[in-house]
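First, one chain by itself: the form predicted alone, in structure tokens.
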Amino acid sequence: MARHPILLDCDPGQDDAVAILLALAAEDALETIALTTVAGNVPLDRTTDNALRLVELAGAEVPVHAGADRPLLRPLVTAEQVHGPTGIDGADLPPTGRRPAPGHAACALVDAIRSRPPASVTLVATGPLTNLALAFRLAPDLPGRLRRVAIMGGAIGLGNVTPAAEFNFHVDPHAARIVFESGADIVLFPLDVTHQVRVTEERLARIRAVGNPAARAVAGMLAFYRGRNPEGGPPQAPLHDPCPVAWLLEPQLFRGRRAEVTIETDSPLGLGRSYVDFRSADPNALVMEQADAEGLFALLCARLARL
């Protein structure tokens, strides 16, 4: 069976790191053309270095292109209070001699998508959508050339940075709006579904039991991440960013409905809010609502064992 070509745009971040390793561990099913990085969970120099270290950990030969170091119109907001100063605290990965591939991430996205047959490449986005918005502005034909865009972001209900907004869309709401108005075939994994995928102590133990360096790094990251609950209360770790990759590998793990998604860019109070209208006659996204968390962790453990 032919492998599904993907581009993974990310801001690692422990949960982005797990998404990267899951994709690279599935080389029989997914052809990861490139990783592109954006400022988000931590600044761009850190997200790029993290991506390079993770590619080395996986033993992969995948280029990493650095992209936007700030949102389109707003100052950068980062999340070290959740992810630690490195973004992947707990992984304990050594420095790498690898360097980013030449060219801005937005240009790399344009070139990679145009080099492949139409409707063959899926673009997976797990950070702020700045690189995607830049690429879509550089090449207006790009949304129509993609197979789909699978995005972790937004919320049907409450956000996790403000009552209105989820982090990725809050960081760069203007970029998110460009992407959702682009005409691309979008599959959205909002907080409402990713919050169903929790790292419990038992699930963390299963990851540790895999025993190889990649699984140990994932277990270390998730143990750190699980203890950093900015809302207070008991440890929790919704595993947001692996969801789109898991869906590409096992789509039966998720269920959703089509809806019209609009991004708020005008109201200071609601900046980055994703309005999800399931009643719209003009839907622009498949919005996931249900996840099989046990199935996802079984998939993750099975794939990590291959690295």
The other form holds:
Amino acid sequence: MARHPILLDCDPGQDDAVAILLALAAEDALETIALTTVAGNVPLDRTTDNALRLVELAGAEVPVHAGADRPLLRPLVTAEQVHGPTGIDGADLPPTGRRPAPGHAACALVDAIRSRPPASVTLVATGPLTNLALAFRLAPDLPGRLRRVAIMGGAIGLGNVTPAAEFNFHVDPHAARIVFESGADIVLFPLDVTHQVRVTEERLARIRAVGNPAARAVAGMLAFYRGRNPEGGPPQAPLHDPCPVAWLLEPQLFRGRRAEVTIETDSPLGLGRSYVDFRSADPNALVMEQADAEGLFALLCARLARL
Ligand code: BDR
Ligand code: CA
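Next up, the form predicted in complex with beta-D-ribofuranose (BDR) in place of the form predicted alone?
Then the entire complex follows, led off by the chain already shown.
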């Protein structure tokens, strides 16, 4: 069976790191054309270096293009309080001799998507959408050329940075707005679904038991990350970013409905809010509402064992 070509735009971030490793561990099913990095959880130099270290860990030959070092209009807000100063604290990965590939991430996205047949490439986004917005402005044909855009971001209900907004959309609301107004075929994994995918002690033990270096790094990162549960309460942080990659591999793990998603860019209190209207006659996204968390962790363990 032909492999599904993907581009993964990310801001690693422990949960982005797990998404990257899941994609690279599934090279029989997914052809990861490139990773593109954006400033988000930590500044751009760190997200890029983290992506390079993760590609090295997976033993993959996938280019990493660095992209936007700040949101389109707003100052950058990072999340070291959740992810630690490196963004992937707990992974304990050595420095790598690998260097970023030449060319800005937005240009790399344009070139990669235009070089493939129409409707073949899926763009997965697990950070602020700055690179996607830049690419869509550079190449207005891009949204229509993509097979899909699978995005972790937003919330149907409450946000996780403000009561209104989720981190990725809050960091660059203007970019998110451009993407949701682009006409691309979007599949959205909002907080409401990623909060069903919790890193429990038992799930962590199963990952640790896989026993290879990639699984050890994932277990180390998730042990760090679950203790920093941004919602407060017990150490069971939600594993957001692997959701869209898991969906590409096993779509039956998720259920959702079509809705019209609009991004707030005007109200100071609501900045980055995603308004999800399931009653709209003009839907622009499939919005996921339910996840099979056990199935996702089983998939993750099975795939990590291959690295
Ligand atoms: C999103 O924000 C980041 O902290 C995570 O990596 C994830 O992409 C969750 O709101
Ligand atoms: Ca992320």
